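The chain below stands alone, shown as structure tokens; this is the form predicted alone.
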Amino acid sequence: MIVILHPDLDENSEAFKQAWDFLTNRPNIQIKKHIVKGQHQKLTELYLIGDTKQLNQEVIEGLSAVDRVVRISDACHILGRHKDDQRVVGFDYNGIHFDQDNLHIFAGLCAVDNREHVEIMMRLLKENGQSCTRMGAYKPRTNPYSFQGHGKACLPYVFELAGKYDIKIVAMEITHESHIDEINECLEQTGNPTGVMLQVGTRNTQNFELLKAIGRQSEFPVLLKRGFGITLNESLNAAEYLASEGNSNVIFCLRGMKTSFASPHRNMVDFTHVPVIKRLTRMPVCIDPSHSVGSREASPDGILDVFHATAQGVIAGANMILADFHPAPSKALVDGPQALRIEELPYFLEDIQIAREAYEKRCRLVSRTT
């Protein structure tokens, strides 16, 4: 059960204290409090866990602090959509709004290799009107002898250059909870020139202790990649781990499924699940065409497979795109064969706009027929 209090309610008010005292005295019930900051207001949501069937919904709704009560029936208590659920969808971070209606592009380096390439990429993004990027500092690899990323050594110049070129958010994968502190400390040392979106890679989707640690911090939003060998429901439960610890600013990323049927692509593209996730949850949905396709092969029409996959996700309603670019793909330390060339960025952005306009036309069409 979710008890949603009136917007902007002061927790020191008598109304809040009355509701809190009433709910905390119910037997066999635990309460988790979540603060949801929307574009125009702040909401306090109380998640009641335990024997909620014994609770009288009408009595709770009669408390002066309570706006409405939502009964839940599935495992995604916090991030899921429920009957009569009108909770806030989306969040704001560092001047950028994320929800299930808009679209943001995070093009950049899969793995940071040197300052020169970072600056080339960020300058190009600014020239093309982009304010977000991806920059990999910590790289989990299947082979223990492969490049593992520069780690905290590259953070100062990544953040400094992001500020120089007005990049608002850098998506960055982490593999250990200590990386949160390293990122936070470096941001402070460099004067907080940008924001960071913590990325949970597909290998760590079920690293529950890491998920709990990330969920306990509320400074950074989270991009959670779907586990490459588990069900969609299991990956959604991983997202719920983050929210259950307090951080519900989560974006769910589809990055392809590992299967023998994926060939010749790196993974089986799963972008048909974009509308499914939006229907089941309140999370914005990201697609990662680079790691889904994993190559620069083109079809007879001359369009790269990664462009086709991107368009498929966008036309299905994706809200974020994570794409690999590199100034010199042949010299990239990670996933060079799949990286797009920097001169292809304008074309990539225009192609995305075409697909987005098609999606918006589809939405207008259905609104006229329902």
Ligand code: PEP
Contents of the next structure:
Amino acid sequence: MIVILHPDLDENSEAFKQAWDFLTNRPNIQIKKHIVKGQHQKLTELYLIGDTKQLNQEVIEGLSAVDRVVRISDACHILGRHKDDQRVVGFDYNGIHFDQDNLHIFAGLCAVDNREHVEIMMRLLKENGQSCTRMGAYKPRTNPYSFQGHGKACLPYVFELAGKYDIKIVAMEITHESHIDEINECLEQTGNPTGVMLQVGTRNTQNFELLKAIGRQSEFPVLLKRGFGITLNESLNAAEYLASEGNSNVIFCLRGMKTSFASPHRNMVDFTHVPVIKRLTRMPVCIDPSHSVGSREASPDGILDVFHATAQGVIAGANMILADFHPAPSKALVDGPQALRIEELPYFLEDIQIAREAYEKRCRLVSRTT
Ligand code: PEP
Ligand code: MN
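Alongside the form predicted alone that was just displayed, please also present the structure of the form predicted together with ligand PEP.
Every chain and every other molecule in the complex is listed next, the one we just looked at coming first.
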């Protein structure tokens, strides 16, 4: 059960104390307090866990501090959508708004290799009107002898160049909670020229201690990749770990499922789940066509499989695209074979626009016919 208090209610007020005392005195009920800071108001949500069947909803709604009560039926208390749920969808970060209706593109390097390539990529993004990117610093690799990413050594030039080219958000995976401090320190040292979205990679979707550590901070939003070999519900529970610790600024990323049936693609593309996640949760949905497809193969129509997969996600309503680009794919230290070439960026953006317009047209059609 979620008890939503009146906006901007002071925790020292009599009304708050009365509601808190009433709820904490219910037997076999635990309370988790969750603060949602919006642009215009602060909301306090109380998540009641345990034997909630015994609770009388009308009595709780009668408390003067309480705005409304939502009964929940599934595991995703915070991020899920529930009956009569009017909680907001989406969040703002560093001047950029994310929700389930808009679309942002994060094109960039799978792994940062050198300053020159970062600069070429960021300049190109600016020239093409983009304000977000991906830049991998900490890379989880299958083989311990493969390049592991430059880690904190590359952060100063990545952040400085992001500032120089007006990039507002850099998405980067972290594999250990100490990386949050490294990112924070470097942002401070460089004068906060940009923002960071923390990425949880598919190998870490169920690394619960990492999820809890990332959830305990609410400075950076989180891009959670779906686990490559677990059920959708298990991945949604992983997202809820972030929220239950306090950070509900979470975007859920589809990146394909690992199965030999996916061959010749690297993973089985799962973008038909875009609308499913929107229906089940309030998270914006990202697609990663690069790690799904894993190659630069094209079909006889001349269109690369990565472009086809992207269009399939966008026409289904995706809200974010994470895509690998590289100025010299043959020299890339990680995932060169799937990287798009920088000269393909304008064409990629235009192709996305076509799919997005088709999606918007489909929405107008359904609103006319229902
Ligand atoms: C990545 O995006 O760089 C990455 C490693 O992705 P995934 O965790 O989906 O394999
Ligand atoms: Mn990669």
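By rigid core we mean the largest C-alpha set that fits within 1.5 Å across both forms. Positions refer to the first chain, counted from 1. Source: prediction; values computed, not measured.
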{"item": "Shift of residue 350 between these two forms at or above 2 Å (CA, core fit)", "value": "no"}
{"item": "Residue 362 C-alpha moves between these two forms by 2 Å or more, core aligned", "value": "no"}
{"item": "Rigid core superposed, the C-alpha shift at residue 18 between these two forms in Å", "value": "2.5"}
